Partner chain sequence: MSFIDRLNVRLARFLMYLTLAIVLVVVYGVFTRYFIGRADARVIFVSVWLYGSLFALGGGFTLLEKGHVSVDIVYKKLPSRIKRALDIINLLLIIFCGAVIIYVSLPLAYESFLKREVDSSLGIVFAPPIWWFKWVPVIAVILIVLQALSLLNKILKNKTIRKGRDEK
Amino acid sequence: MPFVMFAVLFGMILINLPVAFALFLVSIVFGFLFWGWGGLYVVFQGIWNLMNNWALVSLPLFVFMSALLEKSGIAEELFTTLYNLLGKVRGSLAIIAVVFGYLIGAMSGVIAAAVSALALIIFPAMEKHNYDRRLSIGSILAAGCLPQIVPPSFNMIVYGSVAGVSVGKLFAGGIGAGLVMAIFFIIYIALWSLFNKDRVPVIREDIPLREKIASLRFIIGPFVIIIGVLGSIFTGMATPTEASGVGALLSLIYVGFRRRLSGKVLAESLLVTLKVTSMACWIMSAGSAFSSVFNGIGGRRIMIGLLSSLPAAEITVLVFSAAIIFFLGMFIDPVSITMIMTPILTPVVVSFKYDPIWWGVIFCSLLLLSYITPPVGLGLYYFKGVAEHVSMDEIYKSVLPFVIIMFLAIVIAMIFPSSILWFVRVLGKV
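Is it possible to get the structure of the chain by itself, in the form predicted together with its partner chain?
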């Protein structure tokens, strides 16, 4: 039955029904038919759950910070400066997007926050400098997923407590896996840019050194904001969620200090924040309802059945596990997947003498893919919610190469476990 549920969802999405309501509709219909009144009750609870999610308080704060920097012109100033400074480095803006994605990862685990932040601050700069659209969109989406694997990562905490392994070591593995992915993205961006010179411009003439040094002043402000957010976390002043509030305040102060804080800039930023937060959270509410109905009507039983029907060989288990996480990830939210699948898959994988830390990192990496794979890829929707003028099929096409790169990175980490365990050994001395 859950598979029929997926098929109907797919159909509803295709007829252009807003994703949030497609998820609600399928939850209502299937919840009612196969669970009865209880199914309807959990649809309400999906919204209530989201409304009480403390970690997501950081979402409006992050979006506001980004919108403020964008509307006040400070983001454009920053990225144009970086673009000029990096001169002949082809694809520099896309590479910077990846670096920013990694940095945001150290501040937050909320992908909605990372994707909308990057879409707000870097995408306009890429458009301005005539970057290839697909490269721009793809790199932002790939970068926007990194926060879920770069610690702090809520999924890793859930995995750690369910599988009974060290959170610190998982985090160390996450730092590594995130780094490997980021490097893969950067290599791809650099190579693609090299082969498509006409579509990834660089500045024509050399900028004199003095001008370059003078332009550094445009970097200092945003740099201080980033240091402020990271600093407030790593000095123990604030939790990551709280740090986004510190970041929003610092941005307000900086924009005010630069005399760019007009009533218009403030109002526009606040309105964008409202819209993007509302869009993302309504999708997540509906997604939460959908996951509950999936579980309530026997989703987990089917997964266990599928797994036990396979011949218990090492390779089938690994491939099946990867495939199932990937498949569920198309429809179900990652925290639910972690909770349902960790107790089912992890004992089997570990019974083949695989390292549980390594598997945890792989598990969480596979979950990232779910954010950027069609049909239901939350990251894709968040991007569209910010960049309304970009069409959905363009987003799908743009993200494809990055899905492949990410997948390759994961496969390599699967074939060579030491690539992740090295980081665990070096960084994981907790």
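Take the two forms, find the largest set of C-alpha atoms that superpose within 1.5 Å, and that set is the rigid core. Just so we're clear, the structure is a prediction, and the values are computed from it rather than from any experiment. Positions refer to the first chain, counted from 1. What changes on going to the form predicted alone:
- Positional change of Phe32 between these two forms reaches 2 Å or more at the C-alpha, relative to the superposed core.
- Once both forms are overlaid on the rigid core, the distance between the two CA positions of Ser285 between these two forms is 2 angstroms or more.
- Once you line up the core between these two forms, the Cα of Ser136 stays within less than 2 Å of where it was.
Switching conditions: you have the form predicted together with its partner chain, so give me the form predicted alone.
So it's only the chain below, everything else dropped.
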């Protein structure tokens, strides 16, 4: 019956029923089949447990922080500074996109804001300077994914809440994973630009040294916000939930100081916060209900037994878990995957003595692929929404090299756990 639950759920998703409604419907039907009206108690017990999770309070605050920085134009100023400093390097705009994505991630952790900002600010500049279209699109989408692994990552907050592990330590590991991916992206862009000089021109615009130095003032505010959020977490002064309040307050103060805080900016930021948070809460509530029923009918016990019986289980359990997350990512959004698969896969992996924080970072890293893999990659549609003249076929082809690079970076993190755990040991004090 647990496998039938999954089959019915997957069928509903394939016929385009919204994931949250599909999860709720399957949970209620199977709960009623097994326990009658008492099944509703099992369904809503999962939702009640989720509602009492204090870490989730940080979600709307981090989303608000991200929306405020985007709507006020602070992100555009950050791009101008990076452009002034790196503009004359071959492939500089694609490299700036990666650095920009990493920094936006450290300020917000929301992919919609990152991809939209990159597509609105950097992509037109790439087209103006006749950059190779596929390199431009691929680098923007890859960079736009980084906010989901760089703290304060939206996915890590959800995963930590469901798995019951420290969100602060996940954030510390995310710095390492995000850094490895960003370095890989930059190396690929630099090498590709070197071997395809005719398709990636050097920007000849001469920017005076005085202007370069003056533009540095635009990075002070963002860095204060980043240090305020991450510094308060990693020094143990605040939990991730409390740090989200610090970030939101610092963003309000900085935007107000720059005289960018208008009624329109505040209203638009609050509306984005309401939409994103509501979407996430519906999916998380439905995922908790599904997990509660699935575990109640013995689903977790069956999955643990099945995975543990695989040949060379210590290795194959990792391969199978990674494969199933990647596969689901092509059809289901990351929040839903987290809510459905975390209670199933995480206990199995941890039972083989793998570090739960390391696995959490790997899990969240694999979720990045779901943002840029067709047919349901959210990042692909965020980009298409901004660059309407670009065909989906071209977007799919452009992102493929970066999917491969991202996958290789995850494999390296799996083979060399210290690339993640070193940051956890040094920074993960909460």
